[in-house]
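This document opens with one chain alone, in structure tokens, the form predicted on its own.
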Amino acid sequence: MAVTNKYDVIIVGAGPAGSVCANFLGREGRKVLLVDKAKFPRDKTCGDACSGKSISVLRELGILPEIKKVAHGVNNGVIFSSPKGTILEIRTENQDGFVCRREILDNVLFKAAKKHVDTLEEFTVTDLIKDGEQVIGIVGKDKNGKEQRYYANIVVGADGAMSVVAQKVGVFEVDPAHHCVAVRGYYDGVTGMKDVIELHFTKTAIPGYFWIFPYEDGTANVGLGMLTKDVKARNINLKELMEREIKENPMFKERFKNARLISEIKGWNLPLGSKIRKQIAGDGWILIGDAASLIDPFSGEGMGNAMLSGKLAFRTISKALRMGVFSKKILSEYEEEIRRELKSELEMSYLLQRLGKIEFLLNLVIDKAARNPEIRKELTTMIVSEEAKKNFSSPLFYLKLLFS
């Protein structure tokens, strides 16, 4: 499609949130411009695990069969290890989870959206165009450095953790207590991997965790994440800590003995949903995905909430376009829906994050579940069911653990 300068909606950022939102709007016949500073396919630093909500949205858009055609690892469960070294494997077959490199996954999503909307790659947004307080467009530079302006009734910020849109509307902040930093690298030759993801709460990684996520070709996404507050307080170099875990931790050093790093070790920021941005919709603008700060505070997984937010934003935007009204009052319905859908879940994940800092509790839960099939079954249900997760906050659950 030929890019013009006036649209119903401009979406800044073509990751999972932006591409999903664009796809829904484009299928409805809306005139949409999807812009990104990169050229696809492009890498995106991430843990690459995809489950739950992501699967639901991909299935609704008819994209899931396309994902299954490309290279991806199957995820049929999770391995936890406690600070004392107890290993617990929980199987969750038939949950459709997978691990897919973002270079591949995001490109599938982008190409699917591209069938329905205008796209503009290698375009860096530098500012928003406003009429008073109303956002009416974007300003940016194309790949040749030439400044361009595009106008729309609504601008969607899907531009990630350092969102330019969030900055320009004045809602951007980094709270170290609700923000995570992580590093990851790709490795070949790691032994002992299964068709499950691995989360290791090692003594040196607490209050974060070390992970190993396997791909179909025997390679793995290996990383470590921790709250920014704790990284600063303890003056931790995450890359060095991850390398030390690999080389010195008895649980990993034999598994990585002949492994080879096949990429850079890269870091990234994760704005956690334990503190959603103070405002995620306003006059002529909406924030979705990481730009809205929706990452799960416990698992660090962001794609599910990103895709869901893209879908929810579509609903509100579609209504606003039908009404021809683009005010904060109308677009804030999206914010209300986000909080209605995610607030209790994110609060529960935040509680789990805080519980995960307590070494005694981690050892207790994982030890008991490793020995007791009934507790292991209960934990399995709690992992796959958002409703059942509430049991983690119940004193009765921990009393049961103590006396089982």
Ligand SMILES: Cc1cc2nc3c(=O)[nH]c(=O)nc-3n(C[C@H](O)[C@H](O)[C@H](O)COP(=O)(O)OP(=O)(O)OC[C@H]3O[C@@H](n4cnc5c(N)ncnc54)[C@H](O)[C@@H]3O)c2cc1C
Second form
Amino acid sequence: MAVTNKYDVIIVGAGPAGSVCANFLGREGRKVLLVDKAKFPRDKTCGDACSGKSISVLRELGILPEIKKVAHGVNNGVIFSSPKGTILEIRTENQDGFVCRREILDNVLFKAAKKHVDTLEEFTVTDLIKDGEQVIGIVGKDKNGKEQRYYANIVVGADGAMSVVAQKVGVFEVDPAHHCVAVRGYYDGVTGMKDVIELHFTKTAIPGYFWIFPYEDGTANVGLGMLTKDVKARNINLKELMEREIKENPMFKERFKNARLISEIKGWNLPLGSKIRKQIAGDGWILIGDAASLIDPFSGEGMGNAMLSGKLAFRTISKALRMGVFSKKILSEYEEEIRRELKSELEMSYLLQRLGKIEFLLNLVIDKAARNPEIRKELTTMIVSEEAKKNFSSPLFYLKLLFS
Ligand SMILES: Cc1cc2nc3c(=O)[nH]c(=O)nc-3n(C[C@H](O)[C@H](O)[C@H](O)COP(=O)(O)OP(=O)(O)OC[C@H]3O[C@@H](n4cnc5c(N)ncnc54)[C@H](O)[C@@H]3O)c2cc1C
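Same protein, different condition: the form predicted on its own was shown, now please give the form predicted in complex with the named molecule.
Starting with the chain above, the whole complex follows.
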């Protein structure tokens, strides 16, 4: 498709949030430009685990069969371990959960969007074009370093944790209490892996965790994430901490004895949804995914809310385009919908994150669940069912967990 310089919508960033939003809009026949500073396929530092929410959006877009064809690991459950080392395995058979390298997954998403919209790779957005308060376009540098301008009725910031769009509309902030940093590397030869993802609440990482997410070919995505506030207060080097856990923690040292690091260990930021950006829609602009700070504060899962926000943004944008009105008043409907949809879930995850700091409570809860098949059954239901997840917000569930 030929690139012209006036669009209905420009989407900055072609990660899960941007590509999903572009796909929905493009399929509706909207004139969309999707730009990214990278050239696809490109890597994104991540744990690569996709579950319920992502999967339902991928299914809706008809992309799930495509993902089943590319290299991925199947995820049939979760292993949790407590700081004192109790292991709890929850199985969730046949739920479509998977682990897929972002270099592969994001490329599938980008290619699916590309069928419906104009795209520009190796284009780095540096600024927004405004008419008073109204955002009307983007300024950026193409791969030859030449400045280019593109115009649109609405600009969507899907440009991740360090979003330039969020910075240029004045809502960007890093609050260390609502922000996480994490590192990950790919390993070959880790022993004892099953068809489940592993979250280990080690003494040094809580309320964060050490993870092992296995692939079908026997390799694994291994990482460690912690609250930025704790990393700063304890002056922690996360890469060193992860390597120390692997070498010294009795849970892992045997399993990694013959393991080989087959990538660099890379780190990146996770803006947590315990503090969504103070404004995520305004005159001519909308923020989605990490740019809006929507990552689950307990699990660190961000792709689900990134894709969901891409879909919700599409609905409001589509309405605005039909009305021909691009003001904050109309685009704020997206913000209201995001807050309504995610509020209780994010509050509950934030509560769990804070409870997770209390080592004896984590030991107690994981011990109880490991011993009690009924609790395990209930946890399984909650992990696989979006509806049942709402039980997480029931105090009764926790009372049952603690006193049964
Ligand atoms: C170590 C780590 C482990 C994680 N593990 C998981 C996990 O297992 N499961 C999970 O669901 N989530 C996980 N997350 C979170 C997840 O990676 C993010 O929430 C998710 O990638 C957000 O998607 P997005 O589309 O909003 O942003 P991104 O995926 O970050 O995409 C943003 C895109 O914008 C582009 N861009 C940025 N700036 C510009 C610019 N100025 N101009 C043009 N383009 C630009 C980038 O190149 C990129 O392609 C993890 C995060 C980290 C750091």
